[in-house]
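Listed next as structure tokens is one chain, alone, in the form predicted on its own.
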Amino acid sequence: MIDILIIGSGGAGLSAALKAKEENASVLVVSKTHTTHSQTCQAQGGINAVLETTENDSIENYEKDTYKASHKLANKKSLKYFCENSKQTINWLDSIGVPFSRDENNNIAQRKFGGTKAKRTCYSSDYTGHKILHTLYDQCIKNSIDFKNEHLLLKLLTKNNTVTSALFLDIKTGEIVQIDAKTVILATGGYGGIYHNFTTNSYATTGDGIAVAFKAGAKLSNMEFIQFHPTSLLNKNILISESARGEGGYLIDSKGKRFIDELKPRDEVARAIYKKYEEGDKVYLDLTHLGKEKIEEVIPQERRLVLDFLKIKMEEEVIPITPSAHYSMGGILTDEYAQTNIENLFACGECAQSGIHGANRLGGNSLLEIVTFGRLAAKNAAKKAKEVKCEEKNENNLETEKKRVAKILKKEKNEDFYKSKNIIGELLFNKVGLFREKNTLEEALKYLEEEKNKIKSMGIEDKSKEYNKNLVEYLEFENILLLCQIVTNCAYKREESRGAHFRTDFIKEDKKFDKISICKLENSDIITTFEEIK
């Protein structure tokens, strides 16, 4: 039996794997896709830290900025650890070979992001996530860490509220596989992908780990807080990073007028842009004044994306943009040790609600979170693994899951889940999007319940076992539908406006909701409550 099973191979999973190796734990990383295909590689802008060379800044300022952005929902204890360790995290990444951009004195260069008082975002041009991910993977190979790719998580097995194993669909062979471990770390990414066709997330980002953990008894928290990124390419949903505004880009309407401070927090900027569209206007990102030489130096990837997908040279023309669902602040609730409410089950990265972002995330904080809390989760999982006694392998659940998947393969297709997935993505964007209200949320909940009842009529056309993408996407759809219900339910219960959650029928922040939302599964029902921040 291995010491630590890590599910997910993005920045959080790979950081955890390297730390587990440092702790002399045996480790296996299992992921749905291939290792370098995670959402981390799409993080363009940068990673925050207060370094020795950061000007006019301090750990205290960093904590204050992040807590302010969280709208009082960050956990101060976790936030302190996060900010205090930022320098150490960047130095570690630098030491293992992440090619950070440098200033004229050869110090790690930093740029200013929205909602901050200082230039504290370290970067590698606009390939920061990509460079971090590939460097971590190189180090994993160097340290002989074992991987299993193309395995979809189906179920977490628990005994006496303690995780013992995980079941996966081996996508390549169609077999159901059980992996036993002393401890499990979930690093499976967020759930922004449930806004299908209205998100910057990849199609593979379907929140599987969060849905599976919920069904196993894990508490979810703050699921109503979805960050809509202000600038994605119009009709393409391709991210143009905050680095474009951080380097001096303007937001203008169709008359060429600037209408908001581009470096306000993302929730405010995204809502201002969305309002322009509601008024029948359009919004553009203007970088023409920067010139090609600077653009090529600081945001070359963004220039290439705009040229490839819109045939626009950003040094010559303005870029049509729109907000898209981008990041999920909620997730599996973890404590200051990255531990969930299930014994020996840890979570880190975007699938976790680690108490950092609260109601709104500052740009540059997600990359720092995945590395910092990935390593923290591994450190504590390795410590826990030493206390765990090996038990006999329980294969009853394996047989049950084999029968469930076999039954899905035999189902007739009377309803098309792909069609439902498209409709639900649009429904969420319009009714559980940047602006929400009681009536639209009730309509969404009603529709989602009807879709849940239709699942028994939804089948798949491809009956083959090997590489059955149709089966994988059906299983993902079940997770998407569950998470849509949870998100909408939480948005309905939080009767106030706070950060990324804006209710037009409750437009002010309400002190009685200075609490985190909690979702639990009880007798097949989704139960939402609110708890004080511990």
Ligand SMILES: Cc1cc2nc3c(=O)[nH]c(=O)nc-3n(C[C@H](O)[C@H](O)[C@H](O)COP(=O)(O)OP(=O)(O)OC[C@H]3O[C@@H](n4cnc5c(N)ncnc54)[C@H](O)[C@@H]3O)c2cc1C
The other form holds:
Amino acid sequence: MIDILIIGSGGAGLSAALKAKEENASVLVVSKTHTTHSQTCQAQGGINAVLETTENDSIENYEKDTYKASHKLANKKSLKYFCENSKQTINWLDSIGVPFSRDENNNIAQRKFGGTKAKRTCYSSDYTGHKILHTLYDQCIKNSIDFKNEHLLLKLLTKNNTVTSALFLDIKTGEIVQIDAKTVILATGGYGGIYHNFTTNSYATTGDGIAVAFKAGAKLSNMEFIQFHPTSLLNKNILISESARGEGGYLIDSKGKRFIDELKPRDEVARAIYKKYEEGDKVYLDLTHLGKEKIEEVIPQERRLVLDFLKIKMEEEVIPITPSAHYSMGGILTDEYAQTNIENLFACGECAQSGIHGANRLGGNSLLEIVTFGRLAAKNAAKKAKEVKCEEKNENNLETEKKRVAKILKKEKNEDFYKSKNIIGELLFNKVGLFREKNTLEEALKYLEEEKNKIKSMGIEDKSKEYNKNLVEYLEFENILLLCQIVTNCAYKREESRGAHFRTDFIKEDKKFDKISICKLENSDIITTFEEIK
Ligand SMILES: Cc1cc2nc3c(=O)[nH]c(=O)nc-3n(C[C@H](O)[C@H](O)[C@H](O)COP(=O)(O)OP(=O)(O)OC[C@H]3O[C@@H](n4cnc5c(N)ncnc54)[C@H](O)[C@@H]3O)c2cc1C
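Right, the form predicted on its own is done, so what does the form predicted together with this ligand look like?
To see the whole picture, the full complex is given below, headed by that same chain.
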């Protein structure tokens, strides 16, 4: 039996895999996509760290900025670990070959991102996530780490609240396979994709791991906090990284007037832009004053994206932009050891609520989180694996899961789940989006309940066994629907405004909600409560 099963091969999963190897644990990485197709590859702007303590910056300042952005919902213990280790994390990435951009003295260059007092964001031009992921993958190959790609996680098996195995659909063959492990690390990414067609996230970012963990009894936390990125290309959902504003870009309305400090936290900037649209205005990102040479040097990918998708040369014309759902602050609740409430089950990266971002994430903090907590999860999982005695297989559920999937394959298609996915994406953006209120949330909850009832008649057209994308997307849709209900439920229960969660009927932050939200499954019901931060 392997020591550590890692599910997900983004930055979090690969960082965990390398650390597991360092700890001499046996490890297998399983993922529904090919390794280099994970969301991490899309990250552009950079990764934060305090590299030198100067009069302008210190670890304490970093902690303060992140805590402020979290609106009191970060876990101070985890945050301290995160910030204190930031330099070491960057140095580790540098040592394994991440090609960070350098300054004139050959030191790792840093740029300024929103919500911070200092230049703290290290970068690789504007391909930071791409470079990090590919370097991690190269190292995994070098270290002979085993991978199973195109395997979709279906279920986690537990015995006495301890995880023992995971069930997957082998997408290539259509078989259901069970993998037993002493410990499991979930690194399956966030749930921004539930805002289908209104998100910068890839189609694969459907929050599966979070939904599966929830069904296995894991506590979810802060699911109402969705970050809307201020600048995605209008009608395209392609992200223009914060580095464009970090490098001096302006936001202007259709009269050419600036209306907000571009480097305020993302929630404030996104709401200001959305309001302009509500008033019938438009918003543009103006980079023309930077000139082509500077643009090519610091944000070449952004230039190419704007040229490819809008046929606009950003050194000559302003760019129409709008906010889009971008990052999910909530996820599987973990403690300071990256451990969930299920024994031997760890979670890291965007699928986890590890106590860093609270109500609002600072740009550049996610890439640091996936590497820091990926490595921490593996360190603790390797330690735990040494203590696991029971190596007996848990075989109760394999046959049941096989039957469940076979039944789905046989279902008639009376309703089209692709249509529902589009409607739900729009519903979420409009009713559980940048601004929420009791009525819109109730409408969304009612609609989602109706969709849940309709799922019985949502079949799939393609009945083939091998490479059945239609089946995969149906299984993802079940997760999407569940997560939509959870997010809306949490947003409904948090009767205040805080960070990315803005209730027009409760516009102030309320002290009584200085707590994290917790979601649990009890007798098939989604139960939301609020807990003090430990
Ligand atoms: C356009 C864009 C730009 C960004 N830029 C930045 C930035 O500059 N700086 C920053 O800090 N953050 C940035 N972010 C956020 C950051 O990229 C993500 O938070 C981070 O990459 C998440 O990494 P992860 O390893 O947790 O998940 P991912 O990279 O999303 O990987 C998840 C993995 O889990 C697998 N998986 C999912 N479901 C299943 C399943 N059911 N079964 C098996 N495997 C599964 C996937 O196949 C994938 O391998 C950006 C995000 C986007 C969308």
